[in-house]
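Given next, in structure tokens, is a single chain: the form predicted alone.
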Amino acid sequence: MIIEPRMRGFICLTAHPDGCAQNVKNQIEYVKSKGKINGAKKVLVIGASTGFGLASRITSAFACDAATIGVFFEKEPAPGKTATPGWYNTAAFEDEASKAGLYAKSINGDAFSNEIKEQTIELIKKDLGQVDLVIYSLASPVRTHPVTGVTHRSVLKPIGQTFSNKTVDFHTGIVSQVSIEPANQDDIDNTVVVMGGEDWKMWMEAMKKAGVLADGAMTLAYSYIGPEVTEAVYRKGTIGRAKDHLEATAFEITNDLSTIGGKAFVSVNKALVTQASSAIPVIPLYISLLYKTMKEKGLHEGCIEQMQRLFAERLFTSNEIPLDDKGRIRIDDWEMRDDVQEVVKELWKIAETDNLPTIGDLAGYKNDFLNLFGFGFEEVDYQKDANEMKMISSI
């Protein structure tokens, strides 16, 4: 079938097999290109079939030659519609680990359940005995709690007062004024079961008692800070109380695991173009003239350079893993620096419909978002019928 992007809102209904394909063979040869890092050989990824987690398991595969085992929830295709791209990736990125003579299986489901809790257990004890590092990456907006039952949904509120500022429609290039209500006491609560750190830590207890943690195994989460601008939506809102409770999460873990030498770290990662962040007022005007600042600087990264820098510059060299004052990792630098900053800031001032297509990077923005779901790449003959039945070889 002909495969065009649909879109509704901030989501994109389709996805294109071989533009997938394509967006993991550029993130392949990316990290092939920067040469190999002395890393983990046997890695499980929690989250693994986009974003930083796609790229996780890139890095470990291509750059560490790790054995892998991804875990993801996405939705298969049927004849005449297409599955959702995280399926494609994965799809892709088995295909390619085959070729490579790379050990790579999937498990697609809940993870959030206790059962895909032990079925990964279960494959990790039959194929490769122990892990070395697991990434937990899930960015799931939803959540039903194993113990109790109860579906807990996530909201994106600031905390304590309404919220006013300047947003853009990524598809139109319109700013306007957005506000936003503030959050009650039960949408933190729920936010904080969705997206904080208690499923990290079901999942690294449960993997510890069944033995398939190696002696100094690492666990990996991630995070994001980003500037004063976004703050109150942010940071300073629902999701930052999950992240609050994430990386507090990350030293009760480190304890935990003690007994076998493991660690447990927060990774603090960069603004990049997500389903999710797409749909966060603010962010997507941010990350415009963020983009446009840093690729003027030549700083600019996208999921799989960030992987690969952290993989090859903190994770993983002969010296300590270099931490912030609250024992984060900051991959964020880059973004983060003041000459960064000072500009987007100035920029943020100005910034209105007219201008923005002259001072942001509202192309770049648009593209990213349809590279996510396999749109836009050069090398793919969109005209052509493509297979949308493109099944994952290990489910």
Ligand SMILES: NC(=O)c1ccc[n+]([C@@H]2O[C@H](COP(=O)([O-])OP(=O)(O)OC[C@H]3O[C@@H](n4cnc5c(N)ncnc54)[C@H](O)[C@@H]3O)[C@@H](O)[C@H]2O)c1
The other form holds:
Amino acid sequence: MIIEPRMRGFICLTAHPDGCAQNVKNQIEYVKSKGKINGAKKVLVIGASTGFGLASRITSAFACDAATIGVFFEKEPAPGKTATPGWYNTAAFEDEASKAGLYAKSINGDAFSNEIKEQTIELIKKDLGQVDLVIYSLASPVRTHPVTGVTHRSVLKPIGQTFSNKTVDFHTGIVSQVSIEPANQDDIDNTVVVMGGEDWKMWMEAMKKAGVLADGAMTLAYSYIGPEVTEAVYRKGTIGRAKDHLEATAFEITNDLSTIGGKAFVSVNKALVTQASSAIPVIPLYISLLYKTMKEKGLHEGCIEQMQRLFAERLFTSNEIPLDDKGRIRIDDWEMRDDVQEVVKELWKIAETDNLPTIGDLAGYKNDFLNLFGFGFEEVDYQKDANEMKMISSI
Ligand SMILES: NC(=O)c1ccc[n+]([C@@H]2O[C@H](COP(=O)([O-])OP(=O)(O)OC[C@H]3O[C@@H](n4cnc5c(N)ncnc54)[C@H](O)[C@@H]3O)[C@@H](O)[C@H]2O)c1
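Here we have the form predicted alone; I need the corresponding form predicted together with the ligand.
Full complex below, order starting with the chain above.
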């Protein structure tokens, strides 16, 4: 079928299998161009189909020659109806891994459930025995708790007071004022249950108990800090509380893994256009100003550049992993550079609908957003019939 982008709010309802494959191929090419990394050889990625998780899987496979198992929650295709992008990304990833002689299998289901944890552990036992790296890269608005059965929903709200600031609708380019009412305690608690560290810890406990973690195994989850302008709605808001919890959980997991010499880390990554970040008010305006500034300074990175640098220059060097004063890995160092943040801060003050296309990288934002769904790649002929029924080999 001919597949075109169909936008609704912050999401695109369609995805292009060939465009998603192109996206994956471009990421693989980038990683290969940077050379091999002497990293983990058996890797589980939870949240492996899009964004930072996909880039982590690609880096593990194509820079470290690792066998990878990917867990994610994507919608498969039906005749006349496209799958979600993560489905097509994974189908393409597995094809490329297979051509390169690399083991790659995937599990599609709710990672928060006991069933998917058990299924993953069984697959590791059967095929790999143990893993030496576990990447935890879930981004979800909802989690059904496996013990209580209660479904919790996360919210993106400030804490303590109403937050008012500028935001942009990146589809129309209109800059407007947004006001978000503060969260109540339930909002905060629910967001921590969904995006905090409890599920990460449950994964690591279950895997340790099952004996599928190698001695010295490492696990890594991703966090964000960001600048002052987004602080009220991000780091000091409900999602920030969840990230505080996630970061604190790393120390608990390290403690739990001490008997096998394992360690848990949180890496603070750069703000990037992903399905998760597009839904956060204020962030798209910040990202479009940030992209413009970082591109002008030659510092811009996407998910794959971030993950390649994380692996090559933080995780797998001959030195100890460098950490900040709160024990976190920082790969948002270029985003947070003073010279970058000073420019963004000044641009923020003057940003409005008329000047955003010039002072910000709205075009870059839109293009990255389209790319997430497999659209906007010049190598792909979008007038050509595409096979929406593209399947993942291992599923
Ligand atoms: N995007 C950013 O700007 C940014 C910056 C720093 C850190 N982070 C963090 O990186 C992590 C990944 O975010 P992203 O932006 O790459 O998100 P994303 O939306 O691109 O990816 C989310 C992944 O989680 C999977 N997933 C969601 N719910 C699931 C479930 N119930 N079961 C199994 N899989 C599920 C999806 O299938 C997908 O693979 C998050 O912790 C996020 O906070 C993001």
